[in-house]
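This document starts with one chain, in the form predicted alone, laid out as structure tokens.
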Amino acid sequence: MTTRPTHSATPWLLAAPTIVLLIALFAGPVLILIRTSFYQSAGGADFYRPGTWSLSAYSELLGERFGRGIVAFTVVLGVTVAALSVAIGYPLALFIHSLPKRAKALALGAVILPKLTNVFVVLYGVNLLLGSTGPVNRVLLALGLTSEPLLLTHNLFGVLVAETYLIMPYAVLVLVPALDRIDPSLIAAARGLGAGPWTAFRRVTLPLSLPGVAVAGQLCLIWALGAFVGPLLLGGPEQTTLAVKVQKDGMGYGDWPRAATTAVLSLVTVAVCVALYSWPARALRRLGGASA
């Protein structure tokens, strides 16, 4: 005797507030954004020319070498920052995972602490550290590694340091629970069979943590593709990302259709990159024994 599934309205009623919020606060603004991108520019006299339809903003942005360069730089920067965040965050997560319970909570609090501070204050501190008279340059001069202060800000190096510092905590917050879920008896069994610490890590801990690495990489990639504050404050003209261009077109030049076009292009770029990332993510999950 088979039982028919019952169709209850309760799940829909429970999800209704979330669905309404998503439609009102995400889908609605995105549709307005897309429509704005097809208006003709009012030349700064107004937001746009009402009732017009134009593809000029798209053709100008994608037809210019400068515009295509911004898209390419945004993608390369996003991938690089995501890779650096996971590469630096993994050893830190491994260290935090090995701490006693109370010390682990304190260490995680220290990782989260910069996220509770105003991002402009954080990057101002990074700017002071990397400045020509900052501690980094003073140490390099004292060690004789350079004869004059190095230019570490307002260039690509400054952007990479700033964005990696801002995004790396997300990788740590994902990787620590992933490491905590690994059964300690598996590592003990490997050690009992004669495996050294490095072999036990390479054959047990690393493969089983790869699903967490995949999630951390995806989260960091999404954040890095929207890089704005780091390139704006610690980058130069060559480090303009799509997010920075949206700010310049809209707030700087008053060309809101062009700013909306850049924002739409940014959304498409993130969606394509996340879709492409699904292949290496599935491979990492398979290596870790999780179902893709």
Given for the second form:
Amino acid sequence: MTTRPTHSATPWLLAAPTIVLLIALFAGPVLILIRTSFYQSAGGADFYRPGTWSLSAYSELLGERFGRGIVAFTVVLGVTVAALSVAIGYPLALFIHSLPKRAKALALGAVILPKLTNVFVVLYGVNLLLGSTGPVNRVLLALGLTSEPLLLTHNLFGVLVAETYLIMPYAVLVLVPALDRIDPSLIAAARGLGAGPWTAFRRVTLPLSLPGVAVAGQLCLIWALGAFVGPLLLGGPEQTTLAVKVQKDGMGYGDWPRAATTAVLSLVTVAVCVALYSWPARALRRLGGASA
Amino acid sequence: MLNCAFKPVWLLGRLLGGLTLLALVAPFVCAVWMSFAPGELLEPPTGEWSVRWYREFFGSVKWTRALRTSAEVAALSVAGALVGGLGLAVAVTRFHFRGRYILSSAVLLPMFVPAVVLAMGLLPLVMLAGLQGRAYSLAAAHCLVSLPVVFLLLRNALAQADPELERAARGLGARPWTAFRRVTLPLIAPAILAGAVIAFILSVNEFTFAVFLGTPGARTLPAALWPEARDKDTPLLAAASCVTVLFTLAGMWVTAHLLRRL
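Beyond the form predicted alone, can we have the form predicted together with its partner chain?
The next block holds the full complex; its first chain is the one shown before.
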């Protein structure tokens, strides 16, 4: 039963359901997706022209300004939402981390609450808050910052708010345990040696939490690059991300080669961004490790 | 501990933290409030409250059927994720075999791929197999999403459960399965419960796969709500969402109840 090398079939039998699922529903679809992206588009009732090989979907998508714009918008939105999520999530995590046990559980519950409901509640609520008669506009009007209600939804601002709402809880859920893992006696020691609270935070807590920040940033980036529901429901046509385009081409127009190409492009985008992210992530981890 | 110069900063931090939490909860509170609106408009009820939209939800076959589909898909996907996740977790923590590292990282891969990409890959597969709109094709897709989480939870729990205990039970004459069921299973029961709850929540609220793999006849609640959210903004959406929350809580309770017997 322990970890002795074994040649028995038992572990493989135990792992079999997962292996079957991964091959049939992960490896298979990704391969099918890649194959589909090389078909020729067919008009009318067919989803694609069987037996053809063509690069036309790729050249169409990357050749036109519109397609390249979608890639750029997806990346900019993803990076911004990830940065916002970590920037807002870190102080919130710090606050939750400082709470006594019971209040902490309650606060974490509040963070998870949007995840217990379907996305529509969140988006619907955001829609209401940002609407022309919503509280945000009322406050702005009452303060005299604007003379007319601002249009805050169905544009970039609405999408940013909605996606940050959807992704920020993940950052908090990663950051709170990362902060909890830091040995409190280190901070006490820093204070005992004469550091003020701010210095203790800057020199002890912050560096030690940076590896957690690196992880949170990566997860947020991956999920934000796949942004789908926010742009779909709270964005206008200008806020089309790759994911929204896949849905429109695949389900709306029934043009599978184009949808598959967009999906492959989205996969490549995520891979490139994660690869590039490993550079700042390593720097963050090194900062955390060097001061430990 | 706090010196005078730092106190305002500390208070400000508390205030900001509290406000951020409030902002996180606000859309949800809004939605609950809206769901009791008497009229068609997107305006929160001030004077009059009504359960009109709840009555409409439960009175229409379209919504109750979507709710039932959601329940079927969720139950199937929770069962699948538990069987798959537990099997793999036991295999990689209790056996030393070639390929266990590859397997433990391969199972995490679906987390790093946008849902739309997988859904678009699954669409031709599911359509060719004639399984579109079947509860189990969607449940299998949801399994794929919850497997990484369930696997990580169970692997950590199994790594903390001392294998020597199981060996002691074996030494006292228990067969492998009995030893696992009577010793290890109770030790990892909390992780199994947590995994089941997370898999349930993920499945009930999952939107992307539901849109791609559902058919007009068989849709989970989020997919059925989508046209409603896109075209009209009646408080029905809020009421349906509140029903989902209650449904999620009920599902969590049922899962906890079923798994308490472990």
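Numbering follows the first chain given and starts at 1. Owing to the predicted nature of the structure, the values given are computational and were not obtained by experimental measurement. Between two forms, the rigid core is the largest collection of C-alphas that superpose within 1.5 Å.
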{"property": "Did residue 20 shift 2 Å or more between these two forms, C-alpha, core superposed", "result": "yes"}
